[in-house]
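Just one chain follows, in the form predicted alone, and it is written as structure tokens.
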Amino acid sequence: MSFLQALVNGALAGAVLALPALGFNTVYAVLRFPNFAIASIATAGAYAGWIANVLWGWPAPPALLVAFVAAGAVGATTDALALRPLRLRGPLTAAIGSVALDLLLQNALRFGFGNDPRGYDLPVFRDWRLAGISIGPQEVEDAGLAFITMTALFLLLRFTRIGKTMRAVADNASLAESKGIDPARVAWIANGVGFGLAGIGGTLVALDTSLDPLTGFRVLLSIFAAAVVGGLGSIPGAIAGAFMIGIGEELSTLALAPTYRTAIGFLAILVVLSFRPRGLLGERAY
């Protein structure tokens, strides 16, 4: 694989990785703890998208909306039922609880859908060739849908009342509450939006590969690494971190076996925490 080919592959992968990383940071910015259940919730959204695409016959874009709604509903509901009581005991307790919740959801998906890989009903096209670089049409479509979703999130946060309340709670929850903003309601919204983004991201990952109960778990380290590198709680930081991790993982295959690409996430976390603990773009940057 050439350097340019790896660079293009990494950029396309980073665009898709940015969505669950955005979801992770959206939840963290408002609730102030890392929710690792995002892995299985992203997978749940991917299964909802699969149902819409394969069983209902819907094309990919509306199937992504189904994935958004389903993952957002699962994320908001499980947080309210399982994690909200734990948040009162501190972020570490809530984070550990989210790991247990992820395992529970993962096994629920395994019980409901089985372990066999599933594929989406999509047309197959030959790769495009440009200056010796091979580009898959599905990967380009996935990246385009990811950019549309990212743009919608920025518009939501910048110009809507819901987005402004989320930003207010993320900046100072106590001050926002004194101004009449209900933190519990904002938590519901943040979970719905954040895990909805994860559901779209999980679907896009599965569109390019295949779907099984571990689809989200396989990219969990990359999601977390992107969030940490960009800055926990930072929306633009999640995007920057996702592209850095996506490109870094692909470039690593030029020198290392593909089985070692996941080590890039660990390395990135160690380097960033050593020299810039708050991440490249710090906290609560919008």
The other form holds:
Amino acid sequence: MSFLQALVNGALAGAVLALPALGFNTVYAVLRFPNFAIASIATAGAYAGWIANVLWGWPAPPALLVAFVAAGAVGATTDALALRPLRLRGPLTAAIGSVALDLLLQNALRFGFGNDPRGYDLPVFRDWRLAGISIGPQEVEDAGLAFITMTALFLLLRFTRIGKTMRAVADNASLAESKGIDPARVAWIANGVGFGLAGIGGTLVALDTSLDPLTGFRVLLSIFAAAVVGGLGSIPGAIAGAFMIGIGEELSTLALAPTYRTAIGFLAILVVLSFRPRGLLGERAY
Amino acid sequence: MLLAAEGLVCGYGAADEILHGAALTVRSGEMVAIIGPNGAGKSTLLKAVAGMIRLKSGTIRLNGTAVERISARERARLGIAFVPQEANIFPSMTVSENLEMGGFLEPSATRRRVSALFERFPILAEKKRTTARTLSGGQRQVLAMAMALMVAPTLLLLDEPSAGLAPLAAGQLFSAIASIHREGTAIAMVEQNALAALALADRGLVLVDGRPVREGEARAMAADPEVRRLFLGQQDLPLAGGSAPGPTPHRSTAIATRPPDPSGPGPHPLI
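Alternative state: the form predicted in complex with the partner chain, after the form predicted alone:
Then the entire complex follows, led off by the chain already shown.
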């Protein structure tokens, strides 16, 4: 594989990875703890997308919307039921609780859908070839849908009242509350939006690979690495981090066996935490 | 009586009690200056009234309604606007967005009040698209106060508005506070610059070791030799009749030269 081919593949993978990374950072910014249940919530979104696509016969864009709504609902509800009481005991307790929640959700999905990989009902296209580089139309479409979703998130945060209150709580939660903003309501919205993005991301990952109860878990390290590299809690950071991890993982396959690609995530986390703990675009160290 | 807070006991932990029966009363349209030595609990008193800290005991009535058990958010709804000394703006948001969030409870009035505040504080109009974290210390304090004015509060709580400001900026801020007061807004202000605060206020309250030790007409208090001794940087003597231990290191009344960091612990910018 050529360098350019790896770069293109990495950029396309990074665009898809950016969605769950954005979700992770949105939730982190507002609730101040890393919610690792994002892996299985992304998988739950992918299954919801699969139901819409395969069982109901819907095309990809509305199926992604179903994935968004389902994952957002699962994420916000499980947070309110299971993690909210733990948050009072500190971010570490909530983070550990989220790992347990992830396992619970993963096994609930296994119970409901079984371990067999599922496929989506989408037309298969021949790869495009451009100057010696082959590009899959499906990957390009996925990246395009990811880009549209990112733009929608940006517009939400920049121009709507809901988005601004989310930013206000992320900036300074106690000041926001003293201005009359309800932090519990904003937490619901941030979880809904953040995990909704993870649901879309999970569906796009499943479209590209396969759908089984571990779909989200397999990319959890990459999601976390993208969030840490870009800066925990930072929206532009999540996007920058996702592209860096996506491209880094692909480039690593030029020199190493593909089994080592996940090591790139570990390596990136190690380097960033050693030399720039707040990440590339984060505002504070953790 | 607009605000009547009595017997306030609270702190930041079981072993760390700061207020030991503090009291604060503010009449409608009145301005009260809260002065006292470092660590006397002045800021904590404002936080307790605003609902930012949980009370162990005491009562707080706003227009006769008990508010000590309701959240800061609900107190804001009742007309209490608190401007903390630090972390009083949303640093990653623009000046306009900060004002919009200041007026969160009254969104229909946002446009009208923003343009009125831009007229009152032209510097904010000039910087309306600027990210708040890039403002100077004085500009941040003006923004923080303007955010509180976005809801036309019945009681404005100002925690050391001049802290960290150069004398010129502090002077401008004090004249803005005076004009807000003239328009009829009741204000309780904690200030290290005791003379400046008493010059603006109707009444003064001296807090020592979390207890009120003196209260009275601001002009008389500013002329009181004992208060002058304590807070005008002359001598460090305990207040007569006060059972509280003498005020340990007190701040000079000169404008503080503390480096400004009103943005607090730092932002989590979303975009």
